[in-house]
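Only one chain is given next, in structure tokens, and it is the form predicted on its own.
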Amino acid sequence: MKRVNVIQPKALLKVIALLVPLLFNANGLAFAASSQTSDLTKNSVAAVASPVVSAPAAEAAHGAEAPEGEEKAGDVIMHHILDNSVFAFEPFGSINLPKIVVGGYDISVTKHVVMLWVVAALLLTVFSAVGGSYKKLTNRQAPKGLANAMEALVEFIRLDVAKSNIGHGYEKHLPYLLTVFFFILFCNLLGLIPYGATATGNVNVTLTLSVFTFFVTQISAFKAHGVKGYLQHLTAGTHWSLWIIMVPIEIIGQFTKPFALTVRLFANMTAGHIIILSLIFISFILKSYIVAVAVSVPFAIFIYLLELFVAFLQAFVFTMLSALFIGLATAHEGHDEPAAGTAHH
């Protein structure tokens, strides 16, 4: 009998472990046979409702088993880098662009396509606001403020920029180089500024500014040298037996220079910003307040100065650049003599 009794307890809980698993699954079966309208109607709301239940939660799985940090750091910096049609001014909320799509092709208006027309605008109203000032001077003023500081960097292009590089006859170019530097010098510092976006930084705005150059330098030569002076000056001034290796060279140095120009632009433009946000991303990412103090906060601080100083740096090389090859296009001197035109290119 104590065998007995020690073994019915044992037994019993298997067949109770057993049945209660069929016991729900024949209510279940039982239910849905007396109701077969309504659990229809049931299933096919739940397998609606299901995956829109799951998606989120797997996606909350898998950012809590991700490194979320870095997804973040990385989401938050390429959108403060690449264009988009969300102008973000965070807590404030954010504008909406309009999109525009006209037989076709898409003409939508961006955040970097708005700082164009702020930089254009503002360029407009200085230089109104100088040539307003300097109409009031009389011969024994001088300019005093912002016409002072506009003067400087006008002389400053004149004298350094267009004339050392263009030499003679290079007053005609003055106003595109003088154009382009302060365009690209405010497109530079506004990007700086607080809910700004760099404009610069679009691969598609520096390569506009490039062809412009091209152009530029293209029709300079043909109006310095006629037709048949512009195809001696894709020889180099060599001997007609190495025509065959400096005429290719020549014409892919053509589309070279406005392809470095476009280049040197954009990338330092977007890797002084991408640096900065990685600084300060990293003490989010480590979670100390330690790394930010000592690291991400002195540190951003001095690529921002040194941002500050690229934005002009970069307008500057910009302009002497295409001032360079606006030049070096119509230069008369290096093709008379085979050797003198060698060492001139």
Contents of the next structure:
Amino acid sequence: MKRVNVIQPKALLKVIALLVPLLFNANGLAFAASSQTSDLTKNSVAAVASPVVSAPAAEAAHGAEAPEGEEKAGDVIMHHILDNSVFAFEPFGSINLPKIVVGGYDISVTKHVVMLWVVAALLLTVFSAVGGSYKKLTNRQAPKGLANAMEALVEFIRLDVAKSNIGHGYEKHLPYLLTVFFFILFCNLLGLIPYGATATGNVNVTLTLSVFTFFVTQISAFKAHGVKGYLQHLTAGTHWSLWIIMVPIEIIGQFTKPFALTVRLFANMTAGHIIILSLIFISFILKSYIVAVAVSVPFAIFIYLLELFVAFLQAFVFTMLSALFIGLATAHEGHDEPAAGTAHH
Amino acid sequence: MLTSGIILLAGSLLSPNPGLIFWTAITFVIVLLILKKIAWGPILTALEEREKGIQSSIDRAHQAKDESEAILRKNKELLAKADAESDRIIREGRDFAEKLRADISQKAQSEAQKMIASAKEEIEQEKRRALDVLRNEVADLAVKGAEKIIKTNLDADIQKRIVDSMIQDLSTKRN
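Would you mind giving the form predicted in complex with the partner chain, to go alongside the form predicted on its own above?
So here's everything in the complex, that chain up top.
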């Protein structure tokens, strides 16, 4: 009953005011609340303050003992970062996503799959509108509104990413690069809104995307050089006695590129969320409003803005590197001749 | 931090999930195909068309500039030619006028010279004739005077003096 006394109406209001930024991370808090539901005292508090979103969470963090609180923080953060089969809309309830198993493979729809579909729906809505307005546009008209905003990004990808990295024949790869850029960008941004989850913060999603880049790179290399040219590429133009070293290195190099893409995107998106949540949980672990006001909330907002930048940056980096790899794979002279030249010396 | 340790140890951060891979691939490919059809096609065509339009506008502007420059050059050439022409005409006119003036003045001078010469000659002739007439007259008068003197006074000395003084008088009067 001592804990109930801590949550006076006045104090509760303060907590609510301090935790408004936390709504960005409502999923994490929801888990904190649900993990504590078995506790009798929690139940009573939840009943008292049921319309308030953050009350159970605040109680959960405040009520826990110090070492226990740290463990809870870790669990909450992990819960927020990881995929699961429940799409929670705290405090309005949650949706249990269907579990599908086909031929022994678990292809059940999870939170991140739902986010991917939301991204897909958003992309299709936005770009069907943009594409439609471009179809209506005559040569003498300037694009307006959404079409204009998207054109800046499309033009950026087209010229600064695709054309400058791939060079000749870049038009073929534009649809892939544009799609991958906007897909990742929307995924990253949706992770930053309340109730959202970052699908690109899941290693499986980024792995799939970079496997696409891998296939595009390999196929374009085959198309550009033929089988013989492709195999020659693997020797990097060195003397035959070095092939025993060069060929494995080149083959490994083919796989490290998509691996680097995978880890870069996944780690960047995950790290930002972990930092935001960790900053928030500092105030719960230390049980101090001062820390919350002076440290947690300002720093979390700062990291949030940084994340907004990182969302664009990582989408750009992924696209940029994909274009660069395609450019390297399809380049005829730029890659082979200097290597051949050094081999003669 | 204990928290970060827990996150690392959780391990599930890197756990593979075939279902998610499957759905990502399906979703991405469908989005790619639809967007390629409805968005990237029209947008990229429009962008390329606009790029070409801008390029052709720039080309046209350059062409117009070249043309106008050529016209300007031609105009300048024409102007210079006209200037030279007018200079030449003025110079020729001036030369002609100069020559004409010199001719006229020379002619006038020679004319005057001629007239002066003829006048002088005429004067000389008139003088000679007058002298002849005068001489005859003087001789007649002298003869008459002598006749008279002889008639009236046969004093030789006086007569001689009178005749002398008379001749003297005549000669001074003539001059």
